[in-house]
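Take a look at this single chain, the form predicted on its own, given in structure tokens.
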Amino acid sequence: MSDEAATTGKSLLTPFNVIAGIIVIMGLFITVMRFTRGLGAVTNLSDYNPWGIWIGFDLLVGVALAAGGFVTSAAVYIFGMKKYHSAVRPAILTGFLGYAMVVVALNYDVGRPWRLPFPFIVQQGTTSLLFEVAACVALYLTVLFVEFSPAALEWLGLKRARNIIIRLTLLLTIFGVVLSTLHQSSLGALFLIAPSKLHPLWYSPYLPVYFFVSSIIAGLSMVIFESTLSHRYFKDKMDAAHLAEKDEVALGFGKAAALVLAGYFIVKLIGVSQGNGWHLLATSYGAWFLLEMLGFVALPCFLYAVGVREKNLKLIKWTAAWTVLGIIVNRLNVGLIAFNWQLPSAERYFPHWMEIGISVFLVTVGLIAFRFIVTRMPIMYAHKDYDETT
């Protein structure tokens, strides 16, 4: 940031830098507290509520919203939709940073970062869903890093290494889709072992399917959302191809999101019917479930369809933001709000302000990293020395 300010003559005291600086200082302070005084000093976790916002938001939400990487690369390189090529690198970067922040967040929840690879090396719990999730996330983070690396290699001028990675694009894409399918669905499968703790309206044998399908919705919507913000704040970093294709990306991904949302709504209704939970809709939790289904699934499905039919880009972009919020609501419902729903209110979990502070800190670090990379590397434009980008 200092180099950029020196070359442009702009002050470092911008609103973004000031707010981000305050958040980073706060986050570092809480980090020291967490790793010197333990979970009890900075969280409201307990034996009844061992998983809090660091799992419900940082992991479940983070992994879902980072799905744009595999969705976009699959559309372009597997299904041959080359007209969305300009969206690949921003989506891969967003996915890579999202998964990286998820791994960092896990260290706050688990503790002892140096023992994070312990299950892979010493005691492989290969029959555990947690082991499968950990293995797939670790492998997919590696895949995302390799997929992102051509941009960094172009920036560094390492042409030979860059060309080797380019030749592996299709293989990396297929590998990434397989890994994403496994761990996105397995995160939902984790809750299958807690039928008495998760409210019946959210508990279903189809939870793995729900999580995977909704991750596709999240990925499609995040690409539109990220593209909208990038066009507003990094328009000067975009070349003519990116500027020309941005509307096509919004229309195409909006259409796909409408179709997937419709399918997701139907599958959720099948789950309620299979669990014979219709009578629960008349309860307070039922009202909240209906709000999620009607307000964050049916409504964006309709709005996406209208936006695509009328080519209303503004409506599509606002719907993408609303859908991203809906994914956050869904994951928090499964991981926190509808979990341990039978406990007395006094024993229910509510995050400590320091837990929220760490989550905000990690999101801010991700934004800083995204800004740093986009302003320096060929993410939203094609490098002048190369004819092909990924």
Given for the second form:
Amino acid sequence: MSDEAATTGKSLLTPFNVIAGIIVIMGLFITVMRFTRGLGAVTNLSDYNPWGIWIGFDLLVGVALAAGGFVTSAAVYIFGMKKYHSAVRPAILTGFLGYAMVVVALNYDVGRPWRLPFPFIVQQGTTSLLFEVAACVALYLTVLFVEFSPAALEWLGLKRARNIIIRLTLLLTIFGVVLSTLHQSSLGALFLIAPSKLHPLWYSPYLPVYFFVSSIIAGLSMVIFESTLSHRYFKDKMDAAHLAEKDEVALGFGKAAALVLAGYFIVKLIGVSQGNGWHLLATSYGAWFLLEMLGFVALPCFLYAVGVREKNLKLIKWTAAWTVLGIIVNRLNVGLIAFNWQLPSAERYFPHWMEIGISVFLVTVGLIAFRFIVTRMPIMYAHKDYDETT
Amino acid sequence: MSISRRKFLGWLGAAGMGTALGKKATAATNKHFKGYANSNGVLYDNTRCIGCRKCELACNKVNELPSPQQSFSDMEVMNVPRRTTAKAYTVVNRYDGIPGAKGPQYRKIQCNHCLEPACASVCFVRAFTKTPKGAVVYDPSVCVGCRYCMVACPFNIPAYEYDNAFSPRVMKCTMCYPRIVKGLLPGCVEICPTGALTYGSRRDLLKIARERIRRFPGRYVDHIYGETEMGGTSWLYLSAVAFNKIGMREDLGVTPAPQFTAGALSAVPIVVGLWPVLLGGIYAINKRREKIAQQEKTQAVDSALEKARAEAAGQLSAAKQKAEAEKTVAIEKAVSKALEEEAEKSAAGTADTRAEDAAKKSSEEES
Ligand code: SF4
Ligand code: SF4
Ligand code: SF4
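Having seen the form predicted on its own, please provide the structure of the form predicted together with its partner chain.
All chains and molecules follow, beginning with the one already shown.
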């Protein structure tokens, strides 16, 4: 961060730097606690609640919100929607940093992180959906890294390496979509094993489908949301093509999100009818479920549709932010709130402040990395030495 | 037209794939535990249990667990229901005031050693093994500590050493596996003073249990818990009162846990096999469409250029002709003008000389 100040010539003490600095110091402090005193010292995890927000937020939400990478690259390189080309690199970068954050968070969460390669090199538990998740996340992080690398290589001036990777674009994109389909859905499938613990309104044999479909919604909305924020803070880094396509991206992705949200709403309804869950809607969990379904699925679907029809970019942007929030609500519901719903309230989980601290810390580190990269590498503009359409 | 239809079909196929993911819970391709029909187990008869906590004590001893804060002879701890923890593989709970029950009811909790254990099916390093003896055992030397086993266990049995920073383990009853392979009884079974616990082959235990229910129908509810729950468990229970009155869930169903995830697992090879083909196809179709569009565009551009060129050429020659014509006209004009001028000049010249001559003549005449 110091060379940041040096290159831009601004003072180090910007509000962002000060707040980020405080969070990083706090994060490092908790990190030391976590790895010297154990999970018990920094978390409220218990034998009844083995998974807390490091899984519910960092893993489930993190992976869903990082779906923009595969959604955008698939739209542009497979479905041939070239007009969204300028959205690919920011989406890939967000995805890459998101997955990197997920993997770092897992190192905090598992009891013996240095054994994380064990499922691959020691014994393969192939009956476990977590095995699939772990394998796909590891591979996809690599794919995202390779997909992101041309920007870094252009920055470093390594033309030959960059051109080799660019030639792999289609292969990487297909690989990325396959891996994303698998692990996005498998994150939902993780909970299939526990029908006795997850509330029947959220439990469904369709959980993997729900997670996969909603990850597309998350990806589309995150691209709009991220582009809104970037436009605000990194406008000077955007080239004419990016600025020109930005609104086109919001309209196109907003339209797609409206459609997918409508589909998602329908498959959720089918799930409730198949599970005969109608009577449960009259309970307090039912009210919460209805709020999620109406407030975070039906409402944004409608708002996106209106926004697109009226070309109201402001509405689309706010809807994107709201939808992202809805995805967070959904993942927390499945992972934490509707999970273990039958336990007495004294046994229920609420995160320790240090768990929240680590989550905030990791998101902050991600933001710092994002800023570092977009202020240096050709993410929001095409490098002058390279053909724009590649 | 045909292209967009193919594209549509492609998308339809893609959508169909997505829904296939959730269905077919029975069409598992991934092998799962079948259980061992002849394995051993333990029968716990709640009507014989006096809540002495001796089993807790024995379990603590044989497994070398840390000694508890309150001693095992302290019955106060039973005032609140407890669960298994990293320091207690088994606990006995007391349930008071159950209508129709003669006095307090007890229930011993420990791992049920499921025939098809959820914990084993979800572990991504296969740290759990269902042994042919019946015990479900755990290998701490490979455990990563993801705690998915704890999420998966329908009986909330595995516990974790959260306070251990460097080598935390999942902790649960082993059915005293190290003892039973040596031919010893499980610690808790051995110590039980009333015979509430019986160790033996699961098949025999089921016979014994049925026999007890047959002989004393008034003493037992007519159900052997664990015979079918979650596909069956090696630990079996008899009770004087409904099982849900002593903290045991009756809504778990008879499906073995691995079947819940079998459908999702079987979708993996389908996605891996079909997705690239499908996506590649969509790409190819789009590429082709793009190419055709490109060709059409070049063609259109070419013909437009051609036309423009022809037109331009035509215009040029017309202009040339016109210019030529204009030029000839201009030249002719100029020539004729010059000729005219010349003619006029010469005419005027002769007139002048004539006038001069006349003037000369007249002056000569005057002088
Ligand atoms: S009771 Fe729980 S821990 Fe024991 S074998 Fe069954 S699933 Fe595993
Ligand atoms: S905590 Fe250990 S035993 Fe349990 S599922 Fe994870 S790796 Fe397997
Ligand atoms: S079988 Fe062994 S480990 Fe299990 S409860 Fe009994 S004494 Fe404890």
